[in-house]
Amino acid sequence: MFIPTLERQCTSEQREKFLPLCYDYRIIGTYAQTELGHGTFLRGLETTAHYDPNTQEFILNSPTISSIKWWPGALGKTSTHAVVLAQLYTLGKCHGIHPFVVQLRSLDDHKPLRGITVGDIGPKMGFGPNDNGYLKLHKHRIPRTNMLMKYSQVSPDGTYTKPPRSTLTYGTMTFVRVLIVHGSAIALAKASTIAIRYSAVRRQSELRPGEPEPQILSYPTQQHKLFPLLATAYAFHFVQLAMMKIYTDVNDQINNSNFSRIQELHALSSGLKAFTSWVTNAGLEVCRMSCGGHGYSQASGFPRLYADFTPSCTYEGENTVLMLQSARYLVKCVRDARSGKTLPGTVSYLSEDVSAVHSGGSSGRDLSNLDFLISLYKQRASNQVHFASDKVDRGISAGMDLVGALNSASVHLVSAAKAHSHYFIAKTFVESLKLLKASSELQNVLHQLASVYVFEGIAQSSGDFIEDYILSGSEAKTIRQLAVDLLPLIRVNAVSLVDAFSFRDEVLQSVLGRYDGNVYENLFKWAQNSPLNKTDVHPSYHKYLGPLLKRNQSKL
């Protein structure tokens, strides 16, 4: 996050000063935002940067215990510099959160500078080698020119010039949320690869006496666990490509002083970051359990994969909070649509009349048609968003202020943001396949995956579709069965579909997911290489077990 922040928020002079140092590894930086007492609520960060016009310096302080920076990666022992997010004070007024480049350590001996207390926060659930750190600032002075001033400035006399949009300060977080959508696709693809490859190797239980034990991948229950997750990994792959394109387009517009889509980008990236990381986090555990007892072993690769991915549900915005941020934008869009404003692309459907498909139980509807089913996803999302928006309006009518009304409707707002994100992913998956230049055979296989994703999404959220009369109960049941009917067709290509991710064994780090399928031989080798097996008799025998056995034998 350090270099992207500099690239996006430095003036041309600052770019010339800082970026060559970064690119040549003459300095190493981190992004110090989260504090001991504050994470997602950025406006509540307590670190301060007071401007002193007499010396043209900022004085940075951690005024409380809870204001100590906490969690930034590579902060503890590695980084020489940090982009520090702090409350800017100049001429006696606070102007909110701004980024500052702060040198932490001497470039001669790497010791912390005066006014800098820095260290590692200790062991964590995952990312063991990463020295997530803390930073306490005490009257630490930096030059005025170390405030990143592309969008907002403090002049030598202390005069403040505000940015065209306050949210521009948080551009790096939006970028990282886009990367987390990409990371979700990668993590779920890895887990699916391990579980499906192993399921093609593992044989379990006679179906009939005397018959060979079948591969567990041939069991419909195993297929139903894994194939929807495989389809989801593909869906997330296409949506992260779409998300990155939107991010690039919006940033090109920002560079041309067009800030009209900043809120849309923030809301979409927030919702997708939360949705994809939640689904992936749960999917990793399903994949692990589908591998039976061996999935519990470190050799499977799952414990490391899960521990390293699961923080994604929290960092760069706790998921529930991000869903609420996304939902608040959706509520604003409903109000804008009602006032006649034109909505941007990803939310334009909120101004449409989606009642055309509002006929649950009607005959003649092709429930296998993906375009038709995507229209049902759209109706579900629209209904959820409008319902949540109406809840907010009723709260205001009852005398609440906007903040209270939003808080009162927060459960519905999260559901609305989830439905919006789900619709965007399903729509993107189906539309992306239409644009692919591929053979008819490959198109057919990918269409099967997209169908499973769309069918299962409806089956798992059938209550939403039935409650709003988008589908009848019998139609929901039919769609659930359509997903099951596709499982044996996907089975034929399942191993090839995970091989297509092209993860090398060195990347998967999983004995169960080996490309060559030699699982059992290598599990045995892995166990033999355990440090406990370096000696036949462990030292603890001489200290504890041996004396115990000899004492009891002497009593016989």
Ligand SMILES: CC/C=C\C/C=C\C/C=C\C/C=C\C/C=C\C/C=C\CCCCC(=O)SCCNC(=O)CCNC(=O)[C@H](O)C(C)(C)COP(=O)(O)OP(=O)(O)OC[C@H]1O[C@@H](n2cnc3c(N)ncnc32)[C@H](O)[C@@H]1OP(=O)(O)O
Second form
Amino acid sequence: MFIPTLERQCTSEQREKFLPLCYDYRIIGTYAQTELGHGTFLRGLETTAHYDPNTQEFILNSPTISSIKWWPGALGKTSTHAVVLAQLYTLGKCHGIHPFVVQLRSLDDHKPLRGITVGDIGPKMGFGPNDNGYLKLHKHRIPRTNMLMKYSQVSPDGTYTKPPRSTLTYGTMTFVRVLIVHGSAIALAKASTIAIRYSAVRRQSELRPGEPEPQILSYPTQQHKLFPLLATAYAFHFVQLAMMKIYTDVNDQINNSNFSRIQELHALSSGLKAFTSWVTNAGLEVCRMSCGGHGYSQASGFPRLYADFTPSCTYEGENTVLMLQSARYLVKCVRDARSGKTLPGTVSYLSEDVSAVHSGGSSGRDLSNLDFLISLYKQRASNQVHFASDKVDRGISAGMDLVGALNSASVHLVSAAKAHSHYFIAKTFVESLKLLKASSELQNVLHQLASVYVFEGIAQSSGDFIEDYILSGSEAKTIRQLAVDLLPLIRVNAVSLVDAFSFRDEVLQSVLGRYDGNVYENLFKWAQNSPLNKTDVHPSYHKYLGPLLKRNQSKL
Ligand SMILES: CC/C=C\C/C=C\C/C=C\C/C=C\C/C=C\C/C=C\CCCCC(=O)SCCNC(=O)CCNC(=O)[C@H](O)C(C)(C)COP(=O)(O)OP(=O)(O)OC[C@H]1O[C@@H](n2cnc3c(N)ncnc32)[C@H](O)[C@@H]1OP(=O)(O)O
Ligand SMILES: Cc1cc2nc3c(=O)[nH]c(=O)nc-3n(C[C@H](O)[C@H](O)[C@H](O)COP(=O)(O)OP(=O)(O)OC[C@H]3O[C@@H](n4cnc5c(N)ncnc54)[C@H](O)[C@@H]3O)c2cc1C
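Could you output the structure for the form predicted in complex with the named molecule, given that the previous block was the form predicted on its own?
Next comes the full complex, this chain leading.
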């Protein structure tokens, strides 16, 4: 995050000064924004940067215990520099959060500089090798030119020039949220690879006396656990491509001072980061548990994969907060649509009349047609967004202010943002396959994946579709069955579909997911390397177990 921030927030002179040092690994930096007391509420950050016109320096301080920077990756022991987000004060006025480059450690002996107290925050659930750290600043001075001044400036006499948009400071977070969508796709693809390969190797139970034990991948319940997740990994792959394209386009516009789509990008990246990381987080556990006891072994790769992925739901914007950010924009779009304004691409459906036609019993509608089903996802999203928006309006009519009305409707706002993200993902998956140049055989296999993703997505949220009369109960049941009927067809290509992710064994780090499927021999070999097996009799025997046993044996 250090380098992307410099690339996005530096003037050209600052780029020339800082970026070569980063690219050549002459300095190593981190992004120090979160504090002990604040991670989400950025306007509440307490670190201060007071401008001293006499020396043309900023004086940085951590004025309270809660203002100590806390969590930044590699801050504890590795980074020589940091981008520090601090409240800017100049000529007696506070101008809000701004980014400053701060050197933390000497480039000669790596010792912390004067006014800098840094250290590691201690063991975490995962990311063991990463020294997430703390930073306490005490009257630490930096040159005026260390404030990143692409968008806002402080002149030598202390005069402040404000940015065209205050939220341009938040650009790096948007970029990383887009990466996290990619990270979700990768993590779910890894977990699917491990679970499906192992399920092809593992044989268990005797269905009928005398018959060989079947591969557990042959059980419909195992397929129902894993194949929708496999399809989701493919869906997220195409979504991250689409998300990155939108990000790149909007970022190019921003670089040309066109800020018209910055809100749409913030809303979409926030919703997709939250949606994909939540779904992946839950999916990793389903994959682990589908591997039985061996899934719980470190040898499986799942414990580390989960422990390292799960903070994706928290960092770079806690998921609930980001869903609320997305929903806040959607509510604004409903208002704009109602006042006749044209809405941008990813939200234009909110101005369409997608009112559901009650399907009744036998609707005769083609429930296996993906384009038709995507229109139902659209209906669901539109209904949820309009419902939440109306709830906000009712709150205001009841005398609440906008903040109060948004807060009171927040549970429904999160549901609306989830439905919006889900519609975007399902639509993008189906549309991406139409554009894919692939053999008819491959198209057929990918269509099966898109179908099971779309069917299962409705099955798992059928309440939304039934409550709004988008589907009847019997139609929902039919779609649920369509998903189950696809499973044996996907079974045929399941191992090939995970092999297609092409994870090398060294990257997958899983004995269960080995490409050669030679699991048992390698599990036994892996166990031999356990530290506890260095000696046949563990030293602790002589200190504890031996004396205990001998003492009790003498009583026999
Ligand atoms: C470099 C790698 C290259 C290649 C990698 C290749 C492939 C990737 C594959 C795998 C990678 C794996 C993983 C992903 C990669 C990296 C992940 C690893 C590590 C990540 C470490 C995490 C680091 C951090 O956590 S940094 C700290 C993150 N902190 C946050 O996100 C804070 C969250 N909180 C907020 O953002 C705030 O709540 C808020 C700013 C959203 C709201 O603040 P506030 O209370 O002020 O109020 P509002 O009134 O709601 O908002 C004010 C208005 O501002 C608008 N807004 C807010 N944010 C933005 C934004 N970002 N952009 C645009 N606009 C924004 C908001 O909409 C309001 O506008 P309005 O018009 O007034 O409504
Ligand atoms: C592994 C890891 C790496 C990290 N790396 C970095 C880094 O490199 N740099 C950095 O600056 N930070 C980093 N962070 C910090 C991270 O960005 C914050 O933890 C994150 O932004 C969440 O903020 P918080 O911890 O204050 O959670 P909080 O906001 O306190 O969240 C706690 C709960 O409060 C709820 N909540 C908060 N606000 C609202 C609201 N307005 N409405 C409804 N509910 C709300 C949340 O939904 C959540 O359930 C990292 C964190 C982790 C775990």
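Owing to the predicted nature of the structure, the values given are computational and were not obtained by experimental measurement. Residue numbers count along the first chain shown, from 1. What we label the rigid core is the largest C-alpha set whose atoms superpose within 1.5 Å from one form to the other.
S.K.: Rigid core superposed, CA of Pro20 - does it shift 2 Å or more between the two forms?
M.R.: No, Pro20 moves less than 2 Å.
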